[in-house]
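Taking the form predicted on its own, here's one chain by itself in C-alpha cells.
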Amino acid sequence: MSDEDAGKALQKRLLGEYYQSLGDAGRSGQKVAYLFVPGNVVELLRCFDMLPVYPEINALQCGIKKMAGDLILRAENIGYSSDVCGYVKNDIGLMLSDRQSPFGPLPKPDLLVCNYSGCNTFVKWFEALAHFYGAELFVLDIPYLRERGPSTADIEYVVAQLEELADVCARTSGVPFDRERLKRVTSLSYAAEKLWVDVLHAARSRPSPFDAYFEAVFYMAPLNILRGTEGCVEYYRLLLEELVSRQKEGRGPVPEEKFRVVVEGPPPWPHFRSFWELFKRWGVCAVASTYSKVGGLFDQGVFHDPAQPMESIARYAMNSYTNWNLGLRLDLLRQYLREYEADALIIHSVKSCRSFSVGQADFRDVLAKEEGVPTLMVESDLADPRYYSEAQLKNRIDAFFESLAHRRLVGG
C-alpha cells in the first residue's frame, strides 16, 4: 500500500471511529461537548473524556452531501432570516431533523463551550442551542488580537477562564482534572501541528504537490477533529511522506501548473466540486489559503506547548485567523503571495459569513490597486446553495485568467 493509500485509509478509519463514537454516546453515557473550530480548547476537554462535536464541520458535511438546502429551509420556516449565517441555520435544521447528519446520528450536548474567537455569531448560535437543548453554556471570552501577539494580560485573562472551564468539565463529566494528562495531550497536538506546517510548506515547490485550498480543506480535517490524539499524528506523518514522494516525481493536482494563486475565504460547500473545476480547467493551483488556517495559524509559529499547556491553549485560541484584526490579515496575504510566489489572489466572499467577508473589498483594493497584485473577487455562500450561480462565476473566472494569460504573452 502506498503512503497515499495508507493515509486515506487511516483518515477514513479515524473519522469513521469518531462518528461511530458520536452515534454511541447516548448508549455509552459518555459526556458530549459542542465547541467551535476556530480557537477551540479540545485539549482541555480530552482530559475529561468528553466527546467533542463541531457544528461547523457538521454543516460543511451537510453542504457537500447536498443536505444543507433543506436544513436551512427548516430553520427559516421557524423564523430564521435569510441573512443569518448558513452554518447556524444548517445546525438548527439538523436539530429539527433529530440530528441526523450525513455520517449518522449526532448526540445532544451536555456542555456548550462557546469559544468566542472573532465571530459574534458564535455567541447567539450557542445561546439558541442552550435554549433548545437545555444544556449548560460556557462562554469563553477570547480577546480580539489587536497586535501581532497577545499581551501578558490577555493570556492571563484567558487562562483564568480555562481554569474555570476545567472545574465545569470536572463537574459535568465526573472526571477529575489531571494536569499531567493535559501535558501529554498538548504534546500530541504539537507533534501533529509541526507536521501540518511541513505539509503546508510543501506547496512552495514548483509544481506544488497539492492544492492548498481545495485539497487542504480535507487534509485539515483530522487536525480540526482529532487534534491531541496519536492517530492524528500518524495521519500527518503519512500525508507528509506522500507529498514528499509527489515532490520528487514532480506530480501536482493539475496536469500542468499554469497559475499559482492564494485564496481568501471559505469554499461553497454545496457546489465544492464544480467550483474547483472552474479553476482546474485553467491549470490553477492554490499554493496557500486563509481558510486552511481557520483551525489554527500554526504556520505563524503558534503551537501548543506541553511545558505551558494552559498558556499555549490561550495563545492558540487568540490566534484564530478570524480573530486577527484586518491589518494582520492583510499582512498575512502579502506574506503568502510572496512566500509561495503566487501569480494572483482569489477572494471568495461569503454572503452569510461576516467574520470572513468583512474587509475583503479593502484587501482587494489595497493589493490590486495599490500593489498591482492581480485580484479576483467572487461571491456565493459557504452553506446555502441558493446563492451559487455557476454561469456567472465561470464568466468572471474565465475572463480573469484569460487576462492573466494575455499579460504573460505580451510580457506585461
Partner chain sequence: MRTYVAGADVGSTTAKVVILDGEGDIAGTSLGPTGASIVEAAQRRFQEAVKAAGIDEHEVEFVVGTGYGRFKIPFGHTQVTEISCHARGAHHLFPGTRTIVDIGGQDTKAISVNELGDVADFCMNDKCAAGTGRFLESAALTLGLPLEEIGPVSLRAARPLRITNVCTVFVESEIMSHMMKGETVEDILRGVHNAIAGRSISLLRRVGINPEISFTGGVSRNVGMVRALEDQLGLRVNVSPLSQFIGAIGAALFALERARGGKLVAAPVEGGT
The other form holds:
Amino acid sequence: MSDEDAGKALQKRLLGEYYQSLGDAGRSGQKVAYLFVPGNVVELLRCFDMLPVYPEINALQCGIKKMAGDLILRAENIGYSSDVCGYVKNDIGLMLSDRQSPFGPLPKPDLLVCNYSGCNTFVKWFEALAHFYGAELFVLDIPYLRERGPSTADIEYVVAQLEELADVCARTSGVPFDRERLKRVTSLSYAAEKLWVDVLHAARSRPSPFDAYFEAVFYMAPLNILRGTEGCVEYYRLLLEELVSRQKEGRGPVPEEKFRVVVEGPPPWPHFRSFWELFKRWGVCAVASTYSKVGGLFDQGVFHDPAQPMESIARYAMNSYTNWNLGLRLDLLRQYLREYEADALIIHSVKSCRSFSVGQADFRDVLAKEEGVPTLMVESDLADPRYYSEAQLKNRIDAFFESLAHRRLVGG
Amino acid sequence: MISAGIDLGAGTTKVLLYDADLAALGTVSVRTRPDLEATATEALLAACDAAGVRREDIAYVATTGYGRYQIPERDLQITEVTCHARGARHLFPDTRCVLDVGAQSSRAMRVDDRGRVIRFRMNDRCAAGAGKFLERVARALEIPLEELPAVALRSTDPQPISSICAVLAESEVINHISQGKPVEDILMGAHLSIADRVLALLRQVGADGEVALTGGLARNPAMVKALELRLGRPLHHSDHSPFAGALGAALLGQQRLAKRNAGGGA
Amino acid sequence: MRTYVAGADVGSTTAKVVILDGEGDIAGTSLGPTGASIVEAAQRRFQEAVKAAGIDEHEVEFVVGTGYGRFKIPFGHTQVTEISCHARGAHHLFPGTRTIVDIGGQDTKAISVNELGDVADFCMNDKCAAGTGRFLESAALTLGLPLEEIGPVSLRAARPLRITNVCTVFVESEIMSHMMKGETVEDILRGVHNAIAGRSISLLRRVGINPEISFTGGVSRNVGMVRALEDQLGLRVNVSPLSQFIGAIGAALFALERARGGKLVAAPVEGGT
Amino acid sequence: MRAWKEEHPSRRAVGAFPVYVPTELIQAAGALPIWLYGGGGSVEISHADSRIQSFVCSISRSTLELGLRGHLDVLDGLVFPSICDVARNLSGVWARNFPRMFVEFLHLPQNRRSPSAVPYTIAEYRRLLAGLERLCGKPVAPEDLRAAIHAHNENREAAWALLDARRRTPWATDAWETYAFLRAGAVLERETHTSLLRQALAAARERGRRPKDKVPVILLGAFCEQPPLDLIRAVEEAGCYILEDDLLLGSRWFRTSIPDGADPLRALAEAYVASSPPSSVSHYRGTPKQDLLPQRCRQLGASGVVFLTAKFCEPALYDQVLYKERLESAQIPYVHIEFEEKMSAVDTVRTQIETFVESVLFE
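The structure above corresponds to the form predicted on its own; please provide the structure of the form predicted together with the partner chain.
So here's everything in the complex, that chain up top.
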C-alpha cells in the first residue's frame, strides 16, 4: 500500500467510525452535542465523552451528495425564505427528514453548543434547533476580533463562559470535569495542528504537491471532526509523508501547473467537481485558500496549548477566519499571495454566507484596482444548487485565464 | 336580490351576476382597456344583457382585482385573494388550498371550511411563475398562444427549465431549440417550471387537502396537467375557474346585502 | 494569395461574422438574428460575409468563434470568450480606450483593458437579465414603438421619470401604470434609459472608470442610451458604427494573430459541447 | 445636520448604526449621536454596488452609498453594533473606505445569562468611551455620563408615553405619525427631541377622533431597516390599528429608567444585559421571544400580527418561522410582508394587508 492510500484509508476508517458512533448514539447512551466548526470547543466536549455533531459538515456532505436541493425545499416549505443561508435550510430539511444524512442516521442533540465565532447566523440556527428539539442551548459568545489580537477582557470573557460550559457539560453527561484530561486532549490537538501547518506550507513548492483549496477541503475534515484524538494526529503524519514524496517527484494535482492562485470563499458543494474542472482545464492550482482556515488559523501561530488549555481554547475560538475583521482578512490575502507566489486571486462569493461574502467586493476593489493583483470574482452558493450557473461561470473563468495567459505571452 | 362581482384584472375583466336564490346568472369576460371604469361599465351591462336583467336590478356591486378602486359605483372593494378563496370554496366545497395562476402573478391560499383565507403567498416580483412566461416562450417558439396547451400535451419527454429569471429561462428555451429538442417537450418543460414555482408557494401555506385551481390559466389543460403531475394528485378546476374572483366578490356582496337588509333596512 | 481570417460572434439574439484581410482591415461583414439554430445562423452569416468580401470560403485561413454559441460554430477553429474579444475589438477601433461597457441582449459587461487591448479586469451582471438590452425591447413592445425609435424619443423628455423595477418582465406593468397616470412616453422612456445606464455604471465602477470609455454591443446604437450614459458619467463615450461587430472583430483579430503564426491562448476544447 | 455643524463648529457628530448603540456614551463625550437609518427610497445605489453584493439588505447598501457619495461627511465617527454578519462586515468596509473617520465595532454580549456578561459589556463600553474621548479631545467625567443617561431616560420616557397613548387609543394617533415623531429624534439633541415628543402627546390628547371598525394588530420585524413611511400608512389605511411595533427599536430600547447613580457605566451595562427587549439581534436571556408573542397578543387585545421584514434581513427572516409556528398553534392570524427601501409596489402590499383584514372581518 502506498503512502497515499494509507492516508486515504485511515481517513475513511476514522470518519466511518465517527459516523458509526453517531448512528449508535441512541443505543450507547452517549450524550450528543451539536456545535459549529469555526472556533469549536470540541476539546472540552471530549473531556465529557460527548459526541460532537457538526451541522455545517452534514450540510456540506448533503451538498456533495446532491441531497441539498430537496432538503432546502423542505425547509422553505415550512417558511424559510429563499434569501437565508442554505446550510441552515439544509439542516432544517434533515431534521424534517428524520435526520437521514448521506452517512446514515444522525442523533438528536442533548446539548446545543453555539460557538458564535464569526457568524451571527449560528445563533439564529441553534435558536431554531432549540425551538424544534427542545434541547438546551448554550451560546458561547466569542468576541469578534476588532484588533489584531484579542484583548484581556475578551479572553477573560470567553474563559469564564468556558468554565460555565464545563459545568453544563458535566451536568448533561454525568461525567465530572477532569482538567488533566483536557491537557491530554489539547496536546493531541496541538500535534495535529502542527502537522497541518506543515501540510499547508508544502504548497509553497513548485509545483505544489496538492491543491490548497479543492483538495485541502478534504484534508481538513479530520482536523475539524476528529481534533484531539490519536487517529487525527496519525492521519496528518501520513498525509505529510505523502505530500513530501509527491514534492520529491514533482507531482501535483494538475499535469502541468500553469497558474498558482489563492482562493477566497467557500466552494459550491453541490457542484464541487464541475467547479474544480473549470479551473483544472487551465492548469490552475490553488496554493492557499481562506476557506481552509475556517476551522482555525493555525498557520498564523494560533495553536492549542496544553499548558494553558482554557485560555488557548479561547484564543483559538477567536481566531477563525470569519471572526477576523476585514482589515486582518485583507492582510492575510496579501500575505498568501506573496508567500505562495500566486499569480492571481479567485474570489468565490456565496449568497448564503454573508459573513464571508460581504466585504469581498471591497477586497477585489483594493487588490485589483489599487494593487494590480489579477482578481476574478464569481458568484454562486455553497449549498443551494439553484444559484450555480455553469455556462456563466465557465465564461468568466475562461475569459480570466485567457487574458492572464495572453498577458503572460505578450509580457514574455 | 342580485349582486354583481367585477374582477378587474390586468389582462381581462370578468363580471358575474348572482341572485339571492344562490345561483349564478351569467358571466362575461372582456379585455381590460386602459380606461378601467369604461371597461367595467361595459362588461357589467353586457352581463345584464346576457342574464336578461336590468342594471337597476343589481342591488350590490363588489369589485376585486387590481383595478378594484377604480370603479366609483362600487359598494365595496375586496382583494382578489379573499375573492378567489371564497369563489373556489363555492365551486369546490371541500377545497382547502386554492391556487390562482394569472398572467402577471400567482397566489397560493390556505382556506378554512368557510373559504376564509388562513394563509397566503403571492409571487409578484418575478414573472417566472406566471402566465406571462408562457407568452414569452410561445413567442420564442413562434407558436400562437391558443395552440400552446394542445402542443404541450403531446410531450413525451419534458425538457427541464431551471433558470430563476423569466428572461434567462427564455434563453434556455432557445438552447433547447438549438439542440433540436421537440417543441412539445420544451413547452411542457415551461409549464412544469411554472408548476414548480406555483407549488413552492402552495407548500409554504400548506399543501395538504384538496386543491382548487382558479385564474386564467385554469383553462389551460397543459397547465392543469403540469400541476397535477408535480403535485401527484388531481386538482379541482372547471370552466368557471377563471371567474372564481368575480364569483367570490358577488358572494361576499350577497353577505353584505343580507346584513344590510337584516340590520339597516328594517 | 492574400490572407483572410474570420471572427464569428454568435450571441443570444444576433449572430455576426467579420472577415479581416492580412492587414487587419475589414473585408466583409454579416449580421442576422440567431433564431432557433445556432449552427444554421453561424453558417449563413459566414457565407454572407465571405460573399461580401468577394472571396471563397476556403480562402479563410483561420476562424475564431465567440459569444454564447461559440462552441457550436461548425467552421470555427477555436473559441475565445466574448469578454476577451470585446476588449480586443474595442481597443482596435479606439486604441485609447481603457474601459468598455458592453450592453447586449441579456447581459451587460464592464471591462477594463490595458494599453495592449488585453483584459485587465471585468464584471458582468448576475443571475437575472434585469437592466439589459432585453429590458429596452420589453419597454418598446409595451409602448408599441419600434425598437429603433425609443432612443430618439427618450431624448425629448421634459421630466424624466424614475423607473424602479428593472425586471424585464415587470417593466411592462410599471410602464402601464405610468401611462394610466398620464405620464408622457418621452418621460417614461428617458426613465427607462436612465435606469439601465445607472445599473451599467455601477458595473463599471467595479472595474474602475478610466477614460476613454467605449460603449459596445447592440444597445450602443441607441442614441438615448448613449446620452443617458454620458450624462450620468459626466464623460463622453466612444461609439462606433461597427459597435455590433466589435466582438466579431476581436475574434477575427485573434484569428489573425494565429494565422500570422502566433500562439493563441484559448481554453482547451472538450469535444465541442 | 450641516446647519447644526455650522452652529457648533467645535462639536463632533457620531453616527450610530441600528439596532442598539449606547448613545449615552456619545452624548457624554460631547458629541451629537446621529442614528443612521439608510437612504430611504431616494438614493440610487450606484457606488455601493461595487463594494457589496446585491443580496444584501437595503439599509447596508444605501448607507454605504450615502457614505461613498460624501453625504455622510458631516460625521466624525460611526459605531456599528454586533447585530448581524452584514453590519459587522460593513464596519470593516467602512473603516477601509473612510480612513479619516472614527469607526468602532461594538461587540454586545450574546450570552446575557453569563455572570461575566456585565463586566464584559463594561469593558466594551470603556473601549468605546476611550475612542470617543480621543475623538472629542476631552475626558468624560462620571457627571457627564450621568447627565447623558438622565437626558436619555427622559427621552425614552417621552417616547414610551406617546407609544402607550397610541396603544390605549389607537384611533387618536396614527402609527405613521408617532413613527415620524420618533424618527425625528435621529438627528436631534435628546433634550430638543424630548420636548417635541411631549408636544406631540399633548396634541394627540386634544384630538377628538372616534374609534373605527379596524383590526388591532402588532407590527413586528422592522427593528433595523425602516420601511417606507407609505408602507406604514398602507397598513393603517388597509384597515389596521397598530397597537405596538418594533420600529426604531434601538432608539427606545429600555422600557424603564437607567439609574444614574454612583457607577453609571455599570448601570448602563447592567441595563443592556438584564433589561433588553426581545429582539432578533440579541440572543434571548430568558423565554424565547416566539413563546412570548401569543401571550402579548392576548394582553393587548390584538387580533393578529403583521410582520414587516426587510428583504435579505436574515435575523428577522429566521425568527419569522418560529413566530409563525407559535401563532399558528395559538390560532392567531398573521400576514408577512417583505419590504425594501426602494419599493415601487405599495399596491401589492396593500392587497396583502387588505386580504388579511378581510379574513378577520368577514364571516
